[in-house]
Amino acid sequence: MLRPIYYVAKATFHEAWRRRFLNGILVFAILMIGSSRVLMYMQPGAELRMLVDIGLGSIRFFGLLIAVFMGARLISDEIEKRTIHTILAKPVSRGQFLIGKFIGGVTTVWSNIAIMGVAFYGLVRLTAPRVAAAAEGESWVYSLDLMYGRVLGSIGLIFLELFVVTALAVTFSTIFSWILATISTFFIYFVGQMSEFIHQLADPERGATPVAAIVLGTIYRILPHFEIFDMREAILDPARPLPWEHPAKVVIQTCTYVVVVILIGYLFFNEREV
């Protein structure tokens, strides 16, 4: 049962790394991360803030592009090229094919994020001590060890965030063409960034009607809350609370959401004529 999933995932991983546009995105991301060391001096007194914002922002943005554009094509491309008939003619079920594609896709995304993360973390370790030494006597103080730990935590949250994004893209690719799957995934992502705003709109104490409270409350519960994966504001501020209470709870919720989304994708894929 697991062997077909492994072979599909392995083939998907190798095929994804041969795609030039994905390699181009990775190269451009590394260049942007490297340029953050130069650009940080444009904001005197807040160099590390600039470094963190540009570096982690680049990892999230380019990781999002890779996850969406690759994930949205994993299933739809196989259907459009008719290669799915050859694969499903072998002892590979639709469920195994879908799970293998997803695992191969998310492994590709994670490997790209790992490369970006290593580059950024190395840049932070190289740059932060110099900035700290130059800032001695300034009114603001921060802990380098705390910052290093929170940088690693932030990169880990990006892994989880793109885990969800890849699941959404793959699921939409079982329903729509790759163009509509891409648009749908981007839409859910950007709306998910506003989940707290939607939650406030659904509050009756803020003037929401009963119907609006039900509709908006339902949307709030269904949407992934992507804002919890962004901890850039807490990296340099020890007094600032992290965007979650318990890391294990975030991991469990993320994995649960991914399982549900992939299950929905399987239900659509199992009924789809290919």
Given for the second form:
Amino acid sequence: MLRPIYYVAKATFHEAWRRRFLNGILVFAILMIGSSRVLMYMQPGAELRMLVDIGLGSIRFFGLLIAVFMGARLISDEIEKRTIHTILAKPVSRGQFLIGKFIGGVTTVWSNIAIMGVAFYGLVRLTAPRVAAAAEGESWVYSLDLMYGRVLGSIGLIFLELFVVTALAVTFSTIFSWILATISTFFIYFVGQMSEFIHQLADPERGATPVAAIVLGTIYRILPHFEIFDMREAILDPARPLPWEHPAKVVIQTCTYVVVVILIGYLFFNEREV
Amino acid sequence: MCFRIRRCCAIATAIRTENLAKLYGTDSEGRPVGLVGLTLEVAEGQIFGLLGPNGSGKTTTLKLLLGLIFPTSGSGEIFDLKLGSPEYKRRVGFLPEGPYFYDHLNAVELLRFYATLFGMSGPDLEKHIQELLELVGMWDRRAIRVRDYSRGMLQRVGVAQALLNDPDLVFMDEPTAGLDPSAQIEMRNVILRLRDEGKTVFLCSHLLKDMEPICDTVAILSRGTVRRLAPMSELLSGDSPRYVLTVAGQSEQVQSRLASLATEVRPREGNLEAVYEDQGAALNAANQIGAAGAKILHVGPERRTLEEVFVEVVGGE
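Could I see the form predicted together with the partner chain next, after the form predicted on its own?
Let us now look at the entire complex, which starts with that chain.
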């Protein structure tokens, strides 16, 4: 049962790495991360903040592009290009095919993030001690070990965040054409960034009507809460609270959300005519 | 030996459908579009041709049989298993029309990928892949990526992937379309070889000249309905009692003698063909013409071409 999943995933991974478009995004991301070493001096006194903002921001942004543009094409392209016909005519169930495509897509996204993450972490380890040494005696001396740990934690959260994004993109690609799947995924991503704001809007004490409270409350519960994956603020300021209480809880919640999203994708894909 | 087995035992059914329908709405005249209630049985070990004009429902039928789309109504079984079930797909091969494959792979990588979906691996697989690529004449071109293939190369590799699992039943959608004449002959030979090995071949095509010499049984589909379903020999001989006398050459003298006795005289492939209302008249004419020195090539029941039958069945649709 797992064998077809593995081979579909492997083929998906290899195919994705041969796409020049995705390779181009990775190269550009590495260039952006590298350029943060220079751009950080644009804000004297806040070099590390600039370094972290540009570096992590680049990983997140370019990782998002890879996850959406690749994920949204994973199933729809197979249907539009008719490559799916010869695969589903073999002893491969639709469920196995979908999970294989998703795993292949996620491992592609994660391997891209791993390359960007290694580049950025290496840059931070090289740059941060010098900046900290230059700032010695001033009021904003960072705890470097804490910072390194939180940089790694941030990269880990990007892995989780793009896990969710890829799942959404793949699920939309079982329903829509790749263009619509791309738009839908970006839409959910950006609305998901505002989930706390939607939560506040749904509060009757803040003037929400009962109907609005129910609608917005439901949207809040369904939407992925992407804020919990962003801990950039807490990297340089140990006093800042993390956006979640326990890391394990974030991992479990994320995995549960992904499973539900993929299950919905399966329900659609199982009924879809190819 | 294979023949004796067929004679002494009940022939198993490879495909069975019962009022299988896939409707896509109605046309401007209110007629249903799609496949309208297909009922057929395909016995194992034969070449079955599903013929029909473009849009008659051939590819829809294939997709239904492979579980790629779902029926609006009716049912079907392949090797006694419900349509769409992954179990029968272990015994099935499929060559789609104008096959589409992962174009970043070469022929060997592509076959290796498909083979893994059947759980095949190891040195035996590599040997099997080589045999298949040699069979379809692609071994010398195995390193070329699919994206650089011509239509003919795609079709050849498509055949190879359809035969990877040594299937008992092979579905082929327009297998000879887009091939040059020699490749068409090769393809027909491959299909005949499959039947000789005891496999069932289900062909969908509108290229009647390619289907006529190889199909054992034919269903003619038009507007989603089976208009004729019969063994090829029965279909071509028809119900006509008429006999045909074929004489070598097209000399005017022979032609005028034939015309005096026959219902109809027509030139065919450099010879003359005279049609008679019954066997006696044909034999009588053959004796007279033969005595006059003309070379008699053939006397026998009138046999139509598949094209003629097709036009008669489908008409102007």
